[in-house]
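What follows is a single chain, given as structure tokens, in the form predicted alone.
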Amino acid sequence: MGERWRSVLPSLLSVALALGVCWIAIALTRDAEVAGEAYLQMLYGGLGQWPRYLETGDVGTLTRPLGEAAIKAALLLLTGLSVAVAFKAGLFNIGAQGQMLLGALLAALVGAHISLPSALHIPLALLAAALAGAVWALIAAALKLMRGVHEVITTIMLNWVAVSLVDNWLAIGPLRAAVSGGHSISGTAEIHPSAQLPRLLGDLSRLNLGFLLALLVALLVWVGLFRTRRGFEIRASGLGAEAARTAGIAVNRRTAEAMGLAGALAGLAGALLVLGTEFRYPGSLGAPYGFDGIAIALIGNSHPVGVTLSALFFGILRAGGTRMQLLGVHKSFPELIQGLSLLFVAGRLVWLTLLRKRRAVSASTEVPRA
């Protein structure tokens, strides 16, 4: 348990330090009272306005903010898992954004151009998105395993190929929705109602089935990585490829499987965005959730549980960021907190050194028993 806490503490300290730095930045540019109120409004925007609910009994003041936080957390969770799974195999998947784009596009096409009952339509759209993301990621895996090309280079390049292919051509060209009523429509055609993820609270919130699916996927990833032989072999391959080969593990196969799974997870994130809130592939996905997944994975220590907690926390902050504008504070501050947290986590060695020194001081000052 002590070792687990030591591995978690750097992330917790990094987030706390990032929150403190951003609070100081607001206090210096405005004043301390505004900084405190801005943070309070950010929490209200992500967790609900509990004082107003207790005063009026309006449950919507809770369900709407919680729903928005859950939607953002689900996307961050899947892209974070995408990066984390690759990390476990010794890979750096910077291509989650491109894989998410392809997954979102395929989900939109299946949702709009195939008519099926909802019980079949939603799984089919999710499967198509996962396969699209997996295939896109396997291109990088193939280049690494067959030609020795580093995955960082290929996944970065494939991101921009995906943007050019999807956003700059397909979504505004061949796959663009037909013009109706003389009005130009951005992106692909709207998906059928049978492909839309059901809302869990009806009109009270945009919270949909995607949040529960993301949590289920995180549980399955944890089971797969830490409770199965294949997961052990993936982690062993990431820790030491040559040692794993000596032990009889098919390293190349496990590497390809991990990269394919990483792509599938990012593709699922794109599907949740399209099937849950957008209901079509827009002209551009906008928020770079795929790149955010890198930060979520690193802050979560590349563990499914840590990634889940990290995604939930930053989902709350991101959902509440817009309420900070009520006080004249820019809504991007939650992203700044996330970026600073990643920067401080990158200095993990500093935190671990400080913790070791603290333990050493405690041990030296401990009074020996008679």
Given for the second form:
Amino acid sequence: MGERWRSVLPSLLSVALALGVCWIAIALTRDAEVAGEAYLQMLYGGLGQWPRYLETGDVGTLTRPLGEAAIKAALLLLTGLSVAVAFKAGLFNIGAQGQMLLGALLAALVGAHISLPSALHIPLALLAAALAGAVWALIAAALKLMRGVHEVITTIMLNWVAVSLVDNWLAIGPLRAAVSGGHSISGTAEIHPSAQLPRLLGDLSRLNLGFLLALLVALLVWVGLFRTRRGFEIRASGLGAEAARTAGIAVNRRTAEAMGLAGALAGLAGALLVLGTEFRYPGSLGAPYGFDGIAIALIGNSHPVGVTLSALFFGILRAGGTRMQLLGVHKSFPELIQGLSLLFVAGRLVWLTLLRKRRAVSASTEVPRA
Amino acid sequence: MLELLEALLFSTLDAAPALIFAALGGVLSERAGVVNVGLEGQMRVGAFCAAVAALSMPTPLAVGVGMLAGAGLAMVHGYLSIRWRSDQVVSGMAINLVALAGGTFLLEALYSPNGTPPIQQLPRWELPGLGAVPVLRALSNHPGLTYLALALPFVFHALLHHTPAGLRLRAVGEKPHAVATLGLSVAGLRWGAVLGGGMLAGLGGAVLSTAVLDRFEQHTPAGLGFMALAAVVFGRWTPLGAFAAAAFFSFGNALRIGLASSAPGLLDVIPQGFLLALPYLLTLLLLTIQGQRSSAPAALGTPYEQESR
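Same protein, different state: after the form predicted alone, show the form predicted together with its partner chain.
Shown next: the complete complex, the earlier chain at its head.
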């Protein structure tokens, strides 16, 4: 078994096992027919309703589901990369949720309160979101490097601080949109059209520039981590801080840079949500994207390519999950598949041992007896 | 004024036990060197199973079912992190995600999206002689588990610091190799701590669904498990410290709710969200001041491998 297979196979097997377990769960609570139909609907919902398309020729039946899957995948990809980059530096970033929240808030503020042409407005909003996420993450990095406080505890705390301050105060208080026309809405004011990410397929789909941006960012992260000296030093610091320090690497600096980058990536995810689909800070993010990022990163083995594939796959399942509701199967089902996948991935060593045993057994039978 | 104090004390005592049990579970597991980020998931499973069990058996018995359920989920954590030396934080987060999504699915499939049907709450104990005393009256009329939650931290302190078993447990979190040299089983001690921690977290969850509420709701335990984790760190990995932190968090929460209802004007000056953030900000502040290096168990988070030194 090659090195590449050793790193990919446990994830593939884990996802397959999770799909199997969840199929059985639906089959037990409903019946096997519903379970099969639910998985089919999930695929239609994520990859397009091909039967409807072949019947009616309506392109929208393909582009709409695919667009939803791409939007979900873009958010998962960025939060997944956030967790993965931190992981490469030996840090566990549980704070992607809080960093994303601040990114979303800043993107909404820049989008709503500044007037600029699109070519400047969108980059400025993205930059503000990335910076906000980075600052939030750097608090945890500073506490780790200066006071030795484990980042797991600080990032969890910072998540709660962000949720409390933004969702329970700013978004419903000082920053709440001015009431107009008698009905009040929660969340901040709507952003200017100049800050909205352009839709790529017009009315055919909600697919917007954010998806391409996320893919581009994944490519840049891959280049940064694996093709630059700084990226090498970050990975070296993560593999063994003492050895890296002995080799003359500024470990603390690289650690802080990685955490800042992680926060910036999560912040960008918030920007994509606001500039691409919500067009305001919606009062609460609505889903634990940051926690999803942990699963996406680990299932993708913390490698940019793996994280991209993992985000695309779960983006499709997520978008398809809403369609399963037609059958009365709860839409949180893709999350269960995701959670179980992570659980099985956590047992990576179990998989590797099982696989090695089989190989060892088959190898030993080939040894000719003297 | 006295009435406000009494109400605050009462609601603190009502809400604190869940947090105290879970935090003690965290202390137990982490003192033995196993990080337990999965407290939230263990609480959720405990709360769900206790509520479901209480539909068909006496509630006190159902609480036991909740404890076993918490231990069951902890067993997955133990299997991955002790037996297979997986990353303990990853395994903990994984059981959180599974408990969250799995609980949602089962709740929907078996009952309704919002919660289980109502159940018989745990009986509340009337303490004799306290009924007429102002303020102290708040100590009466709680379920028996509340009084257990007030006593257990002291029992744990005694066990952990004054018995051979407690010494071994702490040693396994500090220097597992030394414990192995003495011929004791590192894995065995850690298994005991992780399962015990899971039982306590399950108990914390069960309190929520059988005493604080009278059902399991979709959002139970709503982040209390993470708060318990904060109480463990805030309390510097000691039973009494975690107890104090859990009581402090619960009091802060009771104060926030009490202020919101009794002095609405105050919320114009201090925003609600800021009060919500306060316990977490204080935890961060305290960690900034004292640092963490000194108090965490030395082998926390490191899988035990016999070959390594």
